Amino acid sequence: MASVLVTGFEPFGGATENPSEQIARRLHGWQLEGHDVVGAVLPCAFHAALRELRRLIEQHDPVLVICLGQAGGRVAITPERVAINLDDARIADNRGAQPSDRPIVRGGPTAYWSTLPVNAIVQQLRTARLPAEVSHTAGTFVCNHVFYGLMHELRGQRRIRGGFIHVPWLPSQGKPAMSLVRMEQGIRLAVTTAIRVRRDVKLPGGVLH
């Protein structure tokens, strides 16, 4: 069986809980399409977290790899478009690291875009009735480091597809904020999306946002 690999982040920054860590648990061992999906959890710390994404990719050998992460101040499911080659942290991660202005990868492209189908997958997650909306920046700090490692990693191959989707505060971190539920189904709804369209959709008047 194919796999699907699903990673979330440990909390970070004082916090006691992070959405993508909780929903990635809650999607392992779930079975869509002749795929078998492996939740996750990446340490939010820069280096330790692309180590532990490659060795997942190497383990797991999955079709499709969605890292999710916790946007706070976000009211949307927000798939993500592109990555920078570029660390700059407002804070320090989870092992005290905090570079400042520096490329994640010496020498390597400006920026990567996302494998994912961005589009038909905010497209699904608004018919659903959910909040989504494409963003077009994933920051600088350790979500970004691994969207961008991820795509690094998977460049030059077209047999594993790759990307990042960021997920609001849940209610107990502040608002704005959506329930566990509702982001479980969205992140649930993106990966059946990306399963079944391989090529993004074209939408009347460009992309969504």
Contents of the next structure:
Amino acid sequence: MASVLVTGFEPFGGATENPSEQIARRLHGWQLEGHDVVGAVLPCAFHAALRELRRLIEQHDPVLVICLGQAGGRVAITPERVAINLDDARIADNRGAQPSDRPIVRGGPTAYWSTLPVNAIVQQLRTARLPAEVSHTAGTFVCNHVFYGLMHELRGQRRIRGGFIHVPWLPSQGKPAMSLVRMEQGIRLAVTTAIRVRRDVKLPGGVLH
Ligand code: PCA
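Switch from the form predicted alone to the form predicted together with pyroglutamic acid (PCA) and print that structure.
Below is the entire complex, every chain and molecule, led by the chain shown above.
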């Protein structure tokens, strides 16, 4: 069976929870439309997170890779459209690294597009009455680092598609927040849409904000 890799991150910045970790764990073992979902958790550390992601891709040979992360302060589930070649950390990662103004891949392209159908995902989530919008920045911390590293890894081939989705805080972490049940429902819908829709929908006004 073809596999789908869904990753989350361990808690960071002194927090004790990260919804992305919990969603990835809940999705592990889910089977849908001939695909087997592997849920895994990445360390919140520059480089180490990417090494682990590459190892997981090697091990599971997925056709689709969706990385999840927490974006405190956001009010919606946000598929990221673009990853940029920049590490610039406001806080230290879980191993004490705090790179500033550094490329992720020296000499690499400035940016990579997600190969997930981000508009179709937002449409499907809104149809299910879940708040969703396309985001144009995954930040410059470990999430963008992993997203860029993933797209760099997947460049020049069409077999494996990949991208990144940020989720809001859990109610226990602060406001604005979304319940874990709704986030899980949203990410299941996003995975299903990514499997079904290979070419994203085009919208008259561009993307779904
Ligand atoms: N969010 C952070 C890193 C890990 C996570 O869940 C970010 O947005 O970069």
